[in-house]
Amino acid sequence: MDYSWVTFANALLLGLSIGSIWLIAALGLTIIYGTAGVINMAHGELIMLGAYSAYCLQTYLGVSYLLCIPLSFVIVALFGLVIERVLIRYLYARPLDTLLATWGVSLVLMQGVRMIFGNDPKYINMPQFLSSNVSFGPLSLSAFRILIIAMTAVLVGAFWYVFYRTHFGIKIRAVTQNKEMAASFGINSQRIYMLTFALGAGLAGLAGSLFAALSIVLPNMGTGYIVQSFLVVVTGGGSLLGSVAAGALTGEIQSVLAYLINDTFARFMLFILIVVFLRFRPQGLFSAGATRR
């Protein structure tokens, strides 16, 4: 057998398990920014919340992991519902405002979390078969990144369905396009904001429910995500089908230049890439099929 052949093997289905967890982080981003044209600078801290809220449902109240997934869910979901109804939905016609409404909101919230957790690292506990390696021939992954893989392939499909096949999907769109023709519909683009935004501040907890049994949680542990959420939403052009090409394809070349070289010099390659492919394609891998206004 040529283990050469195989490492490489090896690092492709890694670079699948990266795709889908930079994808998971980048999905609320996208559907926030694809819907509403808000830059939400807060998705970072959104996803530490998810981290912050699944240590707690464990430590405190005894939450399985597996339980604790969709509560983050829920809690980051209603928070960012929060967000939007007190500070967000007064800015929409200010992009630059927003901009820096939801940075300050991002400092207040690890700010706050740093004043009730301390800056000690928290950890999650995960079920001892998600701790295990599966093997597929000469191949191997951990079980716990063929779940994130599932998840994301889950999820991507679940909102493919809402955004295409239902009628809240058409009222998403039909705000996107033109809110003023949807209003004229008696269609309430408030209203879709506002679900919107805490929609995909729900996917921002779920990912830090992930990402928190990836890693340690800490009150900064965001910062690196939001810059990996941005990256596959720009380099995606701000649809959900980008988001995915992009997300499998960073993780892919980020995954294989690590087996050929090392992985900080991999994120370095990576970067310098996808500024190239922006300098000749501003608009991303799929450009949006129509102006939002």
Contents of the next structure:
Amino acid sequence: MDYSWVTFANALLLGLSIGSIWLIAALGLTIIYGTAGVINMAHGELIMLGAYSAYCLQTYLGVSYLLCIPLSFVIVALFGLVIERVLIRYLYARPLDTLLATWGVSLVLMQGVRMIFGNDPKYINMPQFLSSNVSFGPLSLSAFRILIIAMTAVLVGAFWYVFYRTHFGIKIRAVTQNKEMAASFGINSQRIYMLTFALGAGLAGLAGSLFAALSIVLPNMGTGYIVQSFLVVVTGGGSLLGSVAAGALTGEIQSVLAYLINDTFARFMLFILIVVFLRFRPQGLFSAGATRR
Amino acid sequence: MSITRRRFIRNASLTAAAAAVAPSLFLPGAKGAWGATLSKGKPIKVGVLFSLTGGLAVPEEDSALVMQYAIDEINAAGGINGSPIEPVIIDAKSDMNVYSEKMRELILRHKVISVFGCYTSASRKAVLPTVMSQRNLLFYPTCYEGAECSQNVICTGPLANQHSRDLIPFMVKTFGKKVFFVGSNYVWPKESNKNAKLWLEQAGGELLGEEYIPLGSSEFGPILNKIRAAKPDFIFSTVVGASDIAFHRQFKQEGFSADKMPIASLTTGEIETRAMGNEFGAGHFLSAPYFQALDNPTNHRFVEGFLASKYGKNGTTHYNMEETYTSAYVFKAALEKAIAGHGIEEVTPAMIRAAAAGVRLEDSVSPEGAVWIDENNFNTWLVPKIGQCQADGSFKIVSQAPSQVAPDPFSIYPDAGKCTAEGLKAANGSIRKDVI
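Having seen the form predicted alone, please provide the structure of the form predicted in complex with its partner chain.
Now the complete complex, all chains and molecules, led by this one.
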């Protein structure tokens, strides 16, 4: 294997793509964990539900793939809303219990989907233009990876706007910083939590509809993404900016190390680097400045 | 009386000592650990140990289904000497600890006379210590890397020398010398690649790179970038499970084409192609002893019968499933031989294994064509075939060995010795039993 600037630049470009995949998987978790402090172990299964939503929409209703993406957001957001109302809202004061409860939810979801759809893998058809490769001179990236990068950028932009430029965002941040104080100013924290949970679930669903095309739709597909998502959120510190930085950084480290040595070693090094980093900076890259729960 | 720490420790150590002694009280004599006896007309219990849930369920659930189909078929035709086979089906949940625990349960509690199961070398190695110490018998119905000589296993899948020895020269001749190896990161791909390197050297090929992906990972970007830079003529893949499907999908999405740089795989069969979508599998190559498209009356009967049965809901047959199906018939033939030789009450798993030596399944029984069990190493003589995936997801046989190829578990370790029915026989004549 010869190393050159062109292949290195390709590795950097790919790192951006890997980072965006991890970030889009982690966005929903960032919002739920960052705002409500819920350690949502069912996040991976919400991703899986998004993938199955896209699969069902495409297979049974004939919806085109690009339309499946926003529809998966809506479907899984509604599902998240139900979970929040039925279960999570009783547990906000008890973060460790949310961990166990959401883990239970994840098992129920996995088994439920297995009972409905069976264990055999499903796949999603993509439009032709997405299963091709785009070249920029010597650099190249698949059209689908470009779609994911673009999607991530749009979502991050949208959430920055919602969180920092709207009235609703001010309320969310107020509740995040101090729930009681916010409540004394007349903000309905229960309603804020409910909406952020639904929003976070919807984002997981959207990520799932994208991952379905990248790989395969299986009842246990979510377990692979949850570790990666938590890694990004914890390294980032729970804020949006932190997750963006952590996603980009871990993606680039993974890609460059995989390019220089190999994939397995890259994963191993990445975990070591993160452990060392968290030893010296347990609050993550950019802490949201919230009161620690 | 309160429990003091000292008393607790004493009691605990007594219990531990008793537990350590207890199993030896139940260990039977030299005849073997198998406690139950068969009797005429009574069901013959066998274990079926596959993962029905979890990451390994994609191929293993199908194996469990086809096993039940084969047992139903044998029972409908009168069973074995008039006794029906009764399967005890257990879900191993894709967890190596569960495999080992459930193997113990099958042998000790259910008293099965043989077990059919496992799909990965990891699970085989997890259950073998139990199978060997209990002197039971494992039918391992898929491919593996060899380098084992256990006296309690019969394997109906291909060994490395029956799997890639034809594939590598075929690919080198058809597409060119330069090749890139990609595999999942565990024992079978690494051993398979050791073999493949040897065949590659003999075929005059050139290895450009060798990469492994963590099991279950679906990010092939870095590896595909390396392949893009290396420009091989073809790729040799031992990627398994969900990763394999991600690999093929991303291969096409990254702009590679099967016409210019095909993937020659040891794993990507009909099940995997169905899971990834036909257009992602089309054009690539697979080496296997069985393809659904094989054109012979036995295979037509097997495919039609299985798909029409209540077990055929997944809509395809596959080399793994066929190897499981033939293992049931090897069991039947061997048990019949053992019963004829020893009488039904006396039969033990060890006798079934001994009787399996040289058992031959004719064209009329085996969908892949006649196969037989090697009388030394108890792997299977079979005809390796190479198929190319077509646009509709079926495989077209493009090459096949002229006749059955002998299984050679130590083909790349000639110094280890020769695997015989008694054990691994070294050059100096010493025999080591239970080599795993």
